[in-house]
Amino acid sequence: MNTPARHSLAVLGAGPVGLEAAAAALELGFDVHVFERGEVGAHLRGWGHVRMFTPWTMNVGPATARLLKANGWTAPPADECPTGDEFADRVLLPLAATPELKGRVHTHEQVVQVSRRATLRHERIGDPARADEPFRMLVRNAGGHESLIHAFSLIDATGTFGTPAWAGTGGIPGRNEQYLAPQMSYRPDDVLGLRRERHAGKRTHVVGGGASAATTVVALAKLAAEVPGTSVVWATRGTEADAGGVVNDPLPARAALFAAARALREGSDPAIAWFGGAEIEGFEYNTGTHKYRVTFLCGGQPRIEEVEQVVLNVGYVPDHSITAGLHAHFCWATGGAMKLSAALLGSEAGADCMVAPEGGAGVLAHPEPDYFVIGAKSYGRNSAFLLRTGYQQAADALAALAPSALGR
């Protein structure tokens, strides 16, 4: 078996951050790969209708914009808040496609798994030995074929969501909830585009009180406007109606939303019924309606309300299966990485994206050598995270990894 060279690098993720850490890492000298599961940028798709709450200038990192500028790339207006498609196709496919990265970037590739060669998690417990041996991933492509890969060093940014979190009481699935998952949306619809006729007119019950919710239930709000007998039934968690967004907001955007969430909340809209205390307990599905029933406690009272669709937006948690065969060490409480998380949870970072938290690549580091989780990721599910934080973490990472990768 070929032993890789030692200025190998693998990045897991085709995203923003993980792109980004790909182009700055070529400028080092590193020999990086991506692997994508999906398609690039697939994340940002599956929210491309909803317009960001950063401006261009706060969203393209910076070895992104010196790689695309050298490929005769034109900087969008840096003032403008672009939507997930608009980043998606005049950012990320452009740099993906540049000559440098092109045959860089592997899509349909799911890493499923990752440890070290010929070393057990167990075995080499805190001996900075394990990083004589590379990562070993087993990579699974579009049409089921697995191949093992192997590199020096790995940063995972897969980000968090494409597992969002259960809506259930505690955290865990309600009754049912599993098994009709696959027909309940767990992301922000596209009530006024694409998905206009699966809410128009209809009763919808929508689950959250973070900003996925707050621009779901805002969306149903204008399509009730506009179309007879829709109505939303909005259950949160929080119980005050000037719950959600951060005091003098410095972004114009989501300040907008959460003015327009709170007065939701407190009854400026008749389509919009707002539950606050609400905890799930579980749904069915009527195949002859074709209608949910949503059980929940309100105040501690049991409350059943019958719906047509079900929109359930409450947040997304890290998938840490793909390198269980690895020291990593990551928060009980957030499932970030876990000196990170304590940095979180002890400072004004935790609370709002725009305070930058401090602590550069040791706060990043785990007790397997060369190797970084960044990105929403790192997060856990915290949800205090901004794409120029994780443009840093690309940063501060390459920098810890380029003194054994590259001799420097």
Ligand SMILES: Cc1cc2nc3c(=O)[nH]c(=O)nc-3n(C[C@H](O)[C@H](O)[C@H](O)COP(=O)(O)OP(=O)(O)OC[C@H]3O[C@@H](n4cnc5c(N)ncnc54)[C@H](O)[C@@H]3O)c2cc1C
Second form
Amino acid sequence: MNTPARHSLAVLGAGPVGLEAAAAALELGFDVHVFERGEVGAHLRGWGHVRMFTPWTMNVGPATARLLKANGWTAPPADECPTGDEFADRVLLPLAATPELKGRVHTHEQVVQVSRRATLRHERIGDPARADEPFRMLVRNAGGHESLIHAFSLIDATGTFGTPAWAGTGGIPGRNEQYLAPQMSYRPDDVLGLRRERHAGKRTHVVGGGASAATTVVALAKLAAEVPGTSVVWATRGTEADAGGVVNDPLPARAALFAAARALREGSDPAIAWFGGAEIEGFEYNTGTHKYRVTFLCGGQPRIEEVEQVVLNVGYVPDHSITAGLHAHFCWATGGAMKLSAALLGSEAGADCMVAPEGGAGVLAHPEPDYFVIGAKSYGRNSAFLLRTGYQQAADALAALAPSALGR
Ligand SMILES: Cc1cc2nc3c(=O)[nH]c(=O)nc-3n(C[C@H](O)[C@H](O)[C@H](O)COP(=O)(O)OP(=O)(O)OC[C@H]3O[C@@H](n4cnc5c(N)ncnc54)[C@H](O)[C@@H]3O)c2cc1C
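Form predicted together with the ligand, following the form predicted alone:
Complete assembly follows, chain above in first position.
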């Protein structure tokens, strides 16, 4: 790709949305290449044990399904909800291995930074002539070898799961949090499987009020029923026991998760203690007792919890360092694509993932020509993102790129 054709397209990230974009781009006639810093579906593997709350029919993108079916794939039972691992195994891996995409999906190739060739960020401001130079990507492989790769169109689908939010009050690291982060957990721990020994018979502190924290606590309650001495202290910023979830939720699996979490918050299980209104000040770790002391302000009053494990499920934030050389426009509040974030603000789609945002490619556009951010990253801190929305974004972005890239 060092002397790219005008229809060259680089897709960043081989998650479900990046691969859907690649499959759809092939159908349209783009010369597409996908750059993935880990394995195909790497982020899904990070929560591989978690069962999704959307069924297969909603999870498999339309271009993905067409390409897989053309290669003899049988669709899984429509109404069943897969785990992250099942989704990666049954859809993403076979998709990347199709003859059409194999050779176009480059794993263990991290996109470090992107700019325009021979164009500094502060040059050609608002000038469509920026599109005359291709995007220039610095790509690093697993061995540390770096290459420069060029393409005229760029789709960033790198997600947010790789950069968990800090748990400290105000969203910055709490005292000692950066130092202790490598030994605490920032993802939904597989407490009934791989991480069982870490939590069995121990006291675990879980922080967070969203679906990830609810998943962790509900699983820990199951572990507590199996292994005496397992207990949880669960802290949320919100003060309502019934916070979380969607009224008349059309997704039964999600409704069941939040119902179970609500019951635990209301005290249904003596092994689980919940308190709301918590703002984390900091963490200490005692290397003699192997225990953490977590310091909070709770309703303005100091509170300390002593625990053996800490799970911080407080959300994920987009990493904007990759595209710092571009005229990318992100929302100062959510970190999502600016126009999309504005469209989501105060709209039904911003609160309910079942409602698709309006505006098509118009709300996905940035001042940088021929550049789109799609998928979970486009929503930034807003967690109302659904794969179904990402697949529509892929189609919208490609349709917007087609005139300049394909001449139609
Ligand atoms: C626990 C959990 C459960 C969820 N359940 C559902 C659900 O049931 N239904 C639903 O619709 N949505 C669900 N989501 C939300 C969302 O659909 C997922 O987060 C989904 O993985 C987003 O897909 P994506 O392709 O946008 O990004 P990701 O799946 O996050 O993929 C991004 C990819 O980019 C790669 N990458 C990152 N940085 C770079 C770089 N610099 N260079 C190259 N590659 C890079 C990553 O390794 C990764 O493979 C869930 C999310 C979580 C966290």
